[in-house]
Structure formats: structure tokens, C-alpha cells
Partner chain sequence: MSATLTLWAGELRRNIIQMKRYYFETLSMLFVFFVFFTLIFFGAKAISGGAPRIGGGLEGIIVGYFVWTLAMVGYGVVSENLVEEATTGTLEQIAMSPLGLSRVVLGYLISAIITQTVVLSFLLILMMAVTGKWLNLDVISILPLLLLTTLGIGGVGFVMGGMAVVFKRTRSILSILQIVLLAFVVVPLDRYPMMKYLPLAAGNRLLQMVMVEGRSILQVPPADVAFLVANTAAYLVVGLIAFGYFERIARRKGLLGHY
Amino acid sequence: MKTEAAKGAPPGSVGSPVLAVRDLVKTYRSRRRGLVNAVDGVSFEVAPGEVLGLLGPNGAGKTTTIKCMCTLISPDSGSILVKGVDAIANPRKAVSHMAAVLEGNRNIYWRLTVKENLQFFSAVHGIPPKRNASQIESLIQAFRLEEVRNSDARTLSRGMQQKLAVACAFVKGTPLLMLDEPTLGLDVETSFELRAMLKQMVAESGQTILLSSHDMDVVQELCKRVIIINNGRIVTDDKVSNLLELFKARAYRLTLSGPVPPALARELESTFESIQVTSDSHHSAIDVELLDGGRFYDLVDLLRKFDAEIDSIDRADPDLGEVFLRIVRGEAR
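Isolated structure of the chain on its own, the form predicted on its own:
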């Protein structure tokens, strides 16, 4: 399901890509598995102002790709350009164009206060804190850190630390921002709050953002386009709306009167690959995904054969999490 976006900038984008990755390869040697291709020919571009989701199951090569882009590890081959700068040949200059939040709250200094952290990261990036005072104050307010502005980072809750880490990335004002698991380990309420703050900052900053997360609600809300990596390769590069529509068009829920007879349940499960039957004494539900639209009539005929009474037929609306699982399982052919 790889689209043309994998080869170049997304349709309608303006200007040179902020990030361009070409034929990236990284291998490791494992005692158990021998030579492992962690990243195997990954190529993509991120356009100015785009918010791109980078997704993948554990061990798919996503984290290795991110670390290569952040110049934390060196790839075996391929190229990475950040604002046209070769990140492999000139990592220091490339890094000056990017900021990153890696593994949640680890990129802050625990013995500095909230305000001091923001001042420090501003100064490290060459922006005098006095000149950046209004931006620092705006970030403190945007991430609701006013009451703890003078508290050491080590005394904050996990959620507060995470918000501070993200704010420290934004304070640098770089063209490219990489957010790796920004809501990792947060409770539902704090995750929702941080998601709303990120959405606001994304809209206001105009920065190009690469977002990696297992929290599909965050990705679906912030990203228009996603790349899915599996087994070191890109398996999908498309708009979120296209992926949701693709699966929506072939997913159905049928509600029946009364329970499903065991013989019908067995025949349904043997005839259709992606089907789930739930039943109680009053009603039953059949959730099915049909790759071929003509198979819908086969389903109806089978129900008629067993005199099943259909109460309703609805299109199912999958979320990005369901789409992601189906793609990595190879169901998106």
C-alpha cells in the first residue's frame, strides 16, 4: 500500500522537504539470529509544515530509524538530509535544525526548575533566554506549568515532566521537531490533556513534526499522513483519511434477532476469513470485513440458508489503531 508519497513530498506540498531519508539501511549482529536487518531500505520525505506519523510494532525498525535521523547511531548506508544538510557527514549542523523528545521525560535536567530548563535549552540552541523570554512564558502557559515554574523537574509528576520535555523541544524553534512517544506512560486524563496541548502547539508553531507513538488517538488527531514500518521496511505511506476510508468501505456489522445457531457460526467462520460472531439469548452481531464486495451477497445467502432474521446492517467505522493492526498483520493487500 505504498503510495507516491513514499518517493517524494506529498501531493500539494510547497518547497523542498525539511527531512529527506533515502535508502536507509542499518544491520545488527545478534548471537541468536545472526545478521539482523533492523532498517532495510527506508525512504521518505517530510514537507514543510507537515505533521507525519511514523508507526510500527515493537522490533519493526522504527526506533532505529529515528535514532539514525537524530544522529544518535550511524546507518550502514543511505542518506539523511535535514534542511538540505547531510546528517551523516555533518551531524552537528544537521542537529541544529532539529529538536527531539525521545522516550518521554528523559531530555530534561532534573535539578533545574521548569523555567530554568526552558532557559537552558533556549541558550543551548543559541537563543539568549532574555531575548526568548516571551516565548518561554508562552510555553509555560500553553503547557499549564504556571504553578510549578519554580519547582525542580525532579519534584514534578510524570505528566508534568512529560509536558516540560515537550515544551523544551518547542522552545528551540527548530524547523524540524521529532516527538517519540510523547504520551508514554501517562494516565488517560493527562494523555488527553497533553494531546490537546500538542494540537494547539502544532497549529500555532507551523513546525514540521515527525510523531512516533503507540497511542493511535494522538496520531489520528494530529497527523494527516502516516508511514508504517514493519520488518525494517515501509509497508504503508498514505493519508490517514485514505486508510480509514479503505477499511470502512469493506467492514460491516449485521445485527440478528436471537442467537446464532452453532452450525451457522461454524459455517460463517469457515467461509469468511475476517469475521467475528457474538451472541446472547436475544440478539447476535456479526462483524465481518470483506475484501471483495461481491462476498456480501454470499454472506446474506448463508444467513438465509439458516433462516436467520437480519435486524440491521451497518458499515463499521474502524479507528487508526484497528487499521494499523490489520496492515502489520498483512491484511491490507
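Numbering follows the first chain given and starts at 1. We call the rigid core whatever largest set of C-alpha positions still superposes within 1.5 Å between the two forms. The shown structure was predicted, so the numbers you read here are calculated from the model rather than taken from an experiment. What changes on going to the form predicted in complex with its partner chain:
- After superposition on the rigid core, the Cα atom of E267 is displaced by 2 Å or more between the two forms.
- Once both forms are overlaid on the rigid core, the distance between the two CA positions of V25 between the two forms is under 2 angstroms.
- For S257, a C-alpha deviation of 2 angstroms or more is recorded between the two forms after rigid-core alignment.
Hand over the structure of the form predicted in complex with its partner chain; the form predicted on its own is what we had up.
A lone chain is what you will see next.
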């Protein structure tokens, strides 16, 4: 399945960014809270073929940022360039380069069949469904919707509806796709299936994707780079592998023979921040995050002082969810 993106720039290629956001600001007036800075100076770029994860807790400003890029919300200030087109000055031209799934299975017409939905969204983008017939057919197959192609969307399971919503975004063949919570509300199995389909589609189409999700497995599997937003500001913009490595390098687990004496436990807790000591009658475990490498030797010296016998030392293996939580909580520096 070749799209505009695939024709123009293969995945991973270096070129001018498909999406460039600069100093984006959006403020709402709320009756209860007064002025709310939903997005507060957000800037980032997305390279051709890149799959970028956008993470943040509820109310962090992810959806407002995405909707600004989709031209559905006008920002107060800042600039958004989609394939070089100014999305604020020329929104129609900008949206011709993008498609989005914003509300999952609510983004489709429940009274139309699977095929009719794909045909309709092709027409909404100005592409005659007949000309797009092979693309529609391959999407039906790629998302395993063959058996329900002529069923009304309202009769499908939530997972199938969600797949259809994503397929309806792909049918436009745009170089940029925004997927806001594409696996929201799906059971583990369907979420896994949709994730695998997305991965395959991304590899085949070479489209640039901005993915927002609370499902860290989806983000970790599909994205090479993530941006974490909190209180409307970007707090982290890095490769997933770098973030995982960074936290892996900082987090240690030490296993000791026998219980930790109370005096040692007190000394550990007063000397090291974010340390956790768990023990039973045979073994003890110390989980600690050390920002400064030299502190590791302080820890070993302290254990030696109390004659603690170290069984093993491991570097903890954090997942993206853990990394995300620590960044958002401000625990990571």
C-alpha cells in the first residue's frame, strides 16, 4: 500500500519535517478555574516516516495540541506547519495532508456499512471512491474486516468499529496521521491485534504518525520517540530507547542475605532519596535510584559498615509506563 508519504520519503529518511510546531499556546476561559493554559509554548518537529508518541496525564494538553494541529481548534499564538503549509493561515490545504482518529469508534457512521464508511470518507477528502477502490479493498483486508464489509458499523464489536475508524483515516492516503487513543476501551486481545495491524501499516505505508495513548505498550511498541506533556508544557522529548536506558542506568536492585537491621534501614532511608527496603527472615531487597554514579559506592560502603552480605546487584529494567510516571511526577531530573 503506497501512500503520498511512501512516494515522497521512505521511513526514517531525513528531510524537512512533515510537522513543525512552534511556541503553540492555547488558553481557555473556564467559569470555575478562570484562564486555563491548555497548551503553553509547545514546540516540536516530526520527521518524515517517524512515529512519535505524545504522552501526558489527563488534562495535560495532548488532545488540545492534536486538535490545534488538525485545525479543529484555533491556537492563540504559535505556528503549525504541515508539509510546509501554514495550518493557521491555510487550514484547508494543511488538512489535505493529514487524517485523524480522534474519538475512536465514534468517528464512523454507524448506519453505513464498513465499505460504505471507507467510500464516504474517501469522498469527504475529495478522492472518488471508485478511483480509491483498490486502497479501500486492501484496507479491508489489512484490518481483517472482509467478513463484515457489508455489515452496518453499528452491528460490529467495539474492536471492529475502532479498526474501521483507523482504516477510515488511512483511506485518505495522507502523509500525516494523528491517532488519539486508538486503542481506548479495547480489551487486551483486541488492543494487541490493532497494535500489530498498526505496526504493519506503518511499516508498509511509510506514513508519519503522531500517536497519543495512555496504553504504554502501544507507544513503546510503535514509537521510537516520545514527547511527554504536563500542564500544557513539554517536559520530555527524547527517544524511547534513551529514556529507558537513562532510567535503567539509574535504578539498582541489591539483594542481601538475611534481614536488614533496623539501624541500617534508618541509615539508608536518611542517606538516599527514593530508596525502598523490603525484607523477610531470609532475604532483603534494596531498590534505589542513583542520579550520581558515585553514590553507588557510598551505598556499598554503608552496607559494608553494617556487615551486610550482598547476594546480587542488578540494574532494574523499567518500562515506559514507569518512566512516564516518574517524569510526570517530577521525580526524574
